[in-house]
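Here's a solo chain for you in structure tokens, the form predicted on its own.
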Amino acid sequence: MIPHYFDWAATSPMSDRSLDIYVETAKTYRGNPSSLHKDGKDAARFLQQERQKTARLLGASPRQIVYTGGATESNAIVCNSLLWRRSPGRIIISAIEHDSILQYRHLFESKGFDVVFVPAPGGYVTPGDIAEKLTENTNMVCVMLVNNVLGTVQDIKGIAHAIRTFQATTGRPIHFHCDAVQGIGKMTVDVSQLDIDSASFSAHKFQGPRGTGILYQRGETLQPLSRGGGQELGLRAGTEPIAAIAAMNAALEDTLSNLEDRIAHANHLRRVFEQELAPFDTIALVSPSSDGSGGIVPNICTIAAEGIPSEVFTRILFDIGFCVSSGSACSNNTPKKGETLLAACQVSPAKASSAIRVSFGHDTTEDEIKLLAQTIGKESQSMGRLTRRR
């Protein structure tokens, strides 16, 4: 049986087009953008009009764009930069980051730095929550656009204002920094309207390769990850893949070409969603309800069924036909951490545990996700049954 796809979030269907745009530009340049002869430099040219149209697509300048491996590499960027300051001060991390963020608590703490994080009750980080950790040495605040989990939107500007208004009474610049992975193609995405200093992207959350990503950063103040042949603008070094950038940009293209008639689809099937899970009592929403007055993304929602634990249910589901995930993919090999991020937004430790993630895309029908619902909630209703016998 091919499964019913809807762990999205982790990672999307490479759409067709940016395949073949993919294959195309392979075969047509086959030379390294950093030679000098002829196929080189006709590869470089290329690489600098993708560049154009990267930023163009953000609200970006190219001279803002670096090409990475993926958002944890663009991540690891910002975080590593760092650690070349001499005199190390306060860095300030929503407690819903992702992991390739959080992770770095260990190395910043081990070089001095004062690590403090942010709750986030009910998956929301408040300007208020970020004003109060303000500090005179204050060196960076991390806070992600669209929680990877909730699929909470946070008030990344409201944050922004916050943070420049705290800055101007001392003068010292603190670096913002924005994991803005699940946004695209869920939400409006304009760099230049955020006030951030950087923000980092992933084109398999979009339908784009794997393995390639962008960094977005207002102004050079960043330091290389590694140092190589000064690619990039010397912050990540070795040969741009420029097949890869090229499949990406098509697929941003397409996912922003036609954004509002997507969101208006997430919209109505999330709706659908939850009210086709309400009449089964088995089955709570750990994610905020639609009709709910926080910002969210329709397009992931985490719910739970007490008493089953996450890894058992998805199994469950995935014999039966469905792709469903237990949390973020990139934290599954680690035990209990979507639970930790969730006891971060205040969720109950018995939610945790048997939560699992639905994520779904723009060709995602309304008969694939009732056919969701009704399985969850009748497998949920079964295996309650069972648990109550024990």
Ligand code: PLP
Second form
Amino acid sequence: MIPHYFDWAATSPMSDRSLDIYVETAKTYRGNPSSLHKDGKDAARFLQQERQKTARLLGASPRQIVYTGGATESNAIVCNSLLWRRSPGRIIISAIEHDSILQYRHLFESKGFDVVFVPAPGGYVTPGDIAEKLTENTNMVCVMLVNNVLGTVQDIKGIAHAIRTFQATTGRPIHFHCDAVQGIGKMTVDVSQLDIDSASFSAHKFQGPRGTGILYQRGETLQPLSRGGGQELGLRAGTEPIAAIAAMNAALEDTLSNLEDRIAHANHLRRVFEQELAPFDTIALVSPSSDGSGGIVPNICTIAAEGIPSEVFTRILFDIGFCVSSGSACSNNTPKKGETLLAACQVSPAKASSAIRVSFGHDTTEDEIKLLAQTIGKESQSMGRLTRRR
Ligand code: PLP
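Got the form predicted on its own; could you also share the form predicted together with the ligand?
Below is the whole assembly, all chains and molecules, this chain first.
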């Protein structure tokens, strides 16, 4: 039996078109875009067309698009760039960022930066919370667009406004970085409307290939992470994986061309999921409810069956035929990471230790989500009876 897949926020299956484009491009363009012969020039021309496409789809200009090996690398280029500052200042990071940002804390501190974490009660960082922490020596603010565990959407425009207002009083620029990985295909993302300095994207979150991503950057103040051939505006040296880039663009194009339908479908599935779970008092919603006032993406929903450890419940569900995630799959190698993130959102330790993330995609069906909800409800009841009997 093939398990029902409810772990799209960890990674999504490559779409058929993305796979086809990968193969077609790899076969058609054998040259290295840096080579001077015809095959190289053809590849360079193709790459330029793809860059224009990416830029158009994200609301950027081609010079602002840097292809990377994924969002971890995009985040790393931005964070590493800060380390070159002669006089380290303050770095403000939301406490619910992905580990690829949070783990820079010690490096920043070892270089003399003052790292300040902003908590996110209920999963939200507010412009006011950020404004309170801004100082004249602030170098960077990092707030993600959509949290990968709770699905909460952050007020990036509001935060940018707070930063720019403060910046105007000091005349010193503050780099605003946004990890936008979980937003693509779930909401409109137009970088030109966000007033951010950089943003990270990852192809495998929207049915493109793994190991491919985008760094949007404006202002060109960043430093290279890798050095060599000077590719990607000199920020990411290394031969460009044009087949993967074309496959990513195909996936991006498909996702965005059906965006409204996809959002409507996801909203419907989310409501069904919550309705089906409602009769089970053994299950609590950890993510904000879909009828609440805070912004959420519908396709990520974390729930908790208190008293049943996440890892145990995840395993039980897998044995029955469902792939879900205990907290965030991206952090499963870091013990308790999911729990730390949820603590920053003021989720109780009991709920955090039993949190399960359900995330779905555009081809998930209503029957599948009903079956998952029923199974979660019934299993939590029988597990609850067992633990009470001990
Ligand atoms: N940022 C967020 C919010 C994520 O959910 C992930 C997921 O893994 C990443 C960054 C890392 O992305 P990648 O796997 O492309 O390195």
